[in-house]
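Encoded as C-alpha cells, the following chain is the form predicted alone, with no partner shown.
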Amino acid sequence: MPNLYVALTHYPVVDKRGDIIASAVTNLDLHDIARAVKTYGVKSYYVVTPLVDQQSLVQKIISHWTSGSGAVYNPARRSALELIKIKDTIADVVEDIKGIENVYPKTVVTCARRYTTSTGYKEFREILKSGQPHLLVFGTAWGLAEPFISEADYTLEPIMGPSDYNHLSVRTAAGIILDRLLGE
C-alpha cells in the first residue's frame, strides 16, 4: 500500500475572481472522495477548514454515517468516512502526519494550470515506491492559492481533456488522479 495520505482543502483556495478565499464543504465531495480513498488504500483523508459551523457539519456527516443509524444501514460508507480527519490547516495536516510517520510529508498539489515544474504521474507513482509519506492536496472553489501551491514539493500534471474546458468537480479529479497514482 501507497504512504499517502490525502487533504481536501477549503482554505487557501481562490474565487473565480482569483481572491483568497474559504469554501464551503458539499456533502458529496466527502462521501465520493472518502470512497476513492478507501478504494485505493489511502491512509486518511484529511479535511481542511478554518471555518468552525463548517467543521461542525462534516462532524455532523461522518457521525450519521460512522456511528449513526447510516453506519447501519451501509457499513462500506461508514468504513469509508472513517478515514476523514477535520483540521484547521494543512500545517496542522502535516504535523499530524509527522506524528504517525515521525517524518514530515512531501506535499503534492494539484492544479488544473500547467507548471513547466509539473511532475507527471508515470513519474509521480515511482516517487511513491521510495515508502516516503506524500500528503496529497486537492483544492475546492477555483482551486489552491498559488502562494501556497509554490511552497509544496511537487505539482501534479493537471488533467486534460480533448477540449479546452477545464473545470471538474474535485471528486471526479481526485478519483482520477488516485487511479492514475495507484491504479493497477
Contents of the next structure:
2 protein chains.
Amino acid sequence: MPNLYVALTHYPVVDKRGDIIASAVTNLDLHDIARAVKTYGVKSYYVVTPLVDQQSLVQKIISHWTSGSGAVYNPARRSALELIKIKDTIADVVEDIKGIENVYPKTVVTCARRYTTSTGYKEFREILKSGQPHLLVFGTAWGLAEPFISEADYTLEPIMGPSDYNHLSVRTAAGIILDRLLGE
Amino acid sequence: MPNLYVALTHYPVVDKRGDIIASAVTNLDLHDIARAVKTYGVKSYYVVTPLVDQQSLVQKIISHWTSGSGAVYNPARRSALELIKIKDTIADVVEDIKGIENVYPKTVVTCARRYTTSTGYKEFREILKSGQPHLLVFGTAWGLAEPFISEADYTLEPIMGPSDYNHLSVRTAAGIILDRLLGE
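The form predicted alone done, now the form predicted together with another copy of the chain:
Then the entire complex follows, led off by the chain already shown.
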C-alpha cells in the first residue's frame, strides 16, 4: 500500500476571476473521492475548510454513512467515508500527518495548467515507491491559489486526452490521478 | 480522435438486491461524464432512460448550460454538455450511431465483476485504433443488468487499485476508463 494522503481544499482556492475564496462543500466530492481513495489504498482523505458551518455539514454527511442508517444500507460506502478527516487548513493536515509518520509529508499539487517544473505521472509513481509520506492536494472551484501551488514540493502535469479541453471535475481528476499513480 | 461513443444507462440496471430497475438521473453524472467525454475526444455522450419525466429533466439541465444563462457563465461547460443526446434505449443509441457511421458499433460494457472473457485496457486501446465505431456503455445504480452484459461484444476488466475495494462511482470509473483507453 502507498504511503499517500489526499486532501481536498476549499480554501484558499480561486473563483472564475482569479480572486481567492472559500468554496462550498459538494456532497459528491466527499463520496466519489472517498471511494477512489479507498480503492487505491490511500491512508486518509482530508477535507479542508475553515468554515465552521461547512465542517458541520461534512460531519453530518460522514456520520450518516458511518454510524447512521446509511452504514447499514451500504457498508461499502461506510468503509470509504470512514477515511475522511476534517481540518481547518492544509497546515493542520501536514501537522496531523507529522503526528502519524514522525516526519512531514512532501506536498504534491495538481493543476490544470502546465508548469516547466511539472512532474510526470510515471516519475511520481516511482517517487511514491520510496515509502516516504506524501500529501496529494486537490483544489475545488477554479483551483488552488497560486502561492499555494508554488510552495508545494511537486506539481503534477495536467491530465490531457487527445483533445485540448482540460476542464475535468475534481472528482474525475482525482480518480484519474490516483489510477495513474497507483492503478494496476 | 477515437471513433468512440459513450452511453450512460438508467435502464435496464439492477438495484442492491439484483432486481432490474430504472434508476433516477443524477445531475453530476451528466456534468462529470460530459466533461470527461469532451476531454478524451469521444463523439457523443448518450444518456439513456425510457422515463419521460427523467428525459425532460435531462433536457432542462442541458438547455441551461448550452443555451441558458449557464452557457454565458461557463462556456467550457457548454461545450461538454452539447455532446449529450437523450435516448429511450440502448437499441436506439446503436441505431443512431448506425445512421452516422453507416455500420453498427461494437458494444463494450464495463462491470465491477471480473469475467474470464474480460478484455484488458491495453488490448482494447489497440482495438480502438482500428477506427471502427465502438460504443462504451456504463450502468448506473448497482450496474448493468446481466443479460445486457452477456450480449455485448466486449466486457472490460474491473478497475482495481492496490486494495480489493471496487466500489467507484460511475463518474469516477468513466473518467479512469477513458484515461486508460485514450489518455496520453
